[in-house]
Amino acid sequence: MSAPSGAYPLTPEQIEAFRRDGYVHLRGVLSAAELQTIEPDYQRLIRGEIEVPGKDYCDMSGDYGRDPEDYSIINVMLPRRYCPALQGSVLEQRAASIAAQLCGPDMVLDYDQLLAKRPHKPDAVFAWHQDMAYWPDTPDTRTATIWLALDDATEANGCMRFVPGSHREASLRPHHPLHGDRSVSHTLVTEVDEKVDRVRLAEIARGDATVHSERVLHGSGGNTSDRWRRAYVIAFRSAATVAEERRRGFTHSHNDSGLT
């Protein structure tokens, strides 16, 4: 009997990686017909073609008042909420697949993202950081964020790095705002040695996603190359967590006040 359309079975070496380094690459989570059915509302999201209100629509490589034919990093917070056609897509399912193997069978979507680095953007630079950082402090922290590749990432268009184990660090690395104000921009900064901390590179193909704990150092380098690099995230945490999330008012939109 063939797996459900939803379905993607890990593997316990696969399970295992992802505890012990806090992130996993997986090939293939969505085939070539499979990313056809996202792709356009993916497309017209990021051309600014589908409305996304206030600041889920901004720079993340800049500040809030860059014009956005000049975005380095395209960022779309919750394209679910402002395309109600990709709920239920099969990377939501293919997902939550996923994220059930990975931290237990209570995850549930918690939020989606698209992040786009145009091409010759060397500043598209995601910065350092350890998403815990961005998020209310809750009892549990489980998280299963899926990294999906649009296109073939690779060194030269800025794709993934990790620090290996940094999940496993007794606390998280002290955080700044990247223009010292985060009303300016809403990123965050830690401090990354890389002739310390061990760095690893996630190159990954197109329909590959990478799959990453709450507490790992991640970031990615600028796009210096002549194409795009196209990613939509997909973040899974347990049922009491977002609930409890929503409890204080926050929903990962950068509109938020108060606990971003």
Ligand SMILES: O=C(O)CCC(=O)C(=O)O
Second form
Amino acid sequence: MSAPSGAYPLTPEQIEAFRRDGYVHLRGVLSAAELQTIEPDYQRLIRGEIEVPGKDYCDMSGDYGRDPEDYSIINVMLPRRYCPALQGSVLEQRAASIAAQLCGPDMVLDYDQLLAKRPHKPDAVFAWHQDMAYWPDTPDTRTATIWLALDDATEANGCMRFVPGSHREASLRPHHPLHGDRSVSHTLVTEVDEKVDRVRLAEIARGDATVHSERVLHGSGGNTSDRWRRAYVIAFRSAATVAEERRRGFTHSHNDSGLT
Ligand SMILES: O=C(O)CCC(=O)C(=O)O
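I would like to compare: after the form predicted alone, may I see the structure of the form predicted in complex with this ligand?
Let us now look at the entire complex, which starts with that chain.
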């Protein structure tokens, strides 16, 4: 058997879908065998068996005060920092290949994140938002965020949902902190009116990924099923943008002193 390749060649139709809709669904980004190379570390991180300091281990649906046993959306920020064994994984290689084809050869890994919804958690809702609302304003905003499904993601367990084309709106929508104050919870939320905004569910299989841009409206519903909904997120931005973020002290850690 040949060694796993880091490349994931995209079709012109997939590149066009990303440009038109602000996101694209890619099938079979990792095989069953490749998923098994990252899953044990993923599990150790979400179970709290690898130390993740402060607010980088939190609940994206609740406030920072929640007991970890009660987290509905377990969020691990920057897993590759706290678990260096993940660095250079086949997922990182595929994600880099995808990002370069969608956004250009100067894309570099900006941050990674694990988002695991526990079964039977109807409140595991990831609020509607545009990623750019979370980030500093920089001249070059190009972003490819790879969202890999470790479980089949369905409406019942809280798959991603998007408003296709919303990345082309003239300005970002207004966002406000979900729990009133960013020191209480990192989460921001904006309004989506499902009577006006056309919402599309991204029901995808284990090993598939969606890739979204920095401005497309997205979020996800609660988990009413008896299964986990686990995702591994890796975001790529231009080398110049990442350098500018770091210059401003912005690392995507929830422990950064200034949150935006
Ligand atoms: O996993 C989710 O439900 C939301 C993820 C998300 O908003 C993101 O990766 O930008």
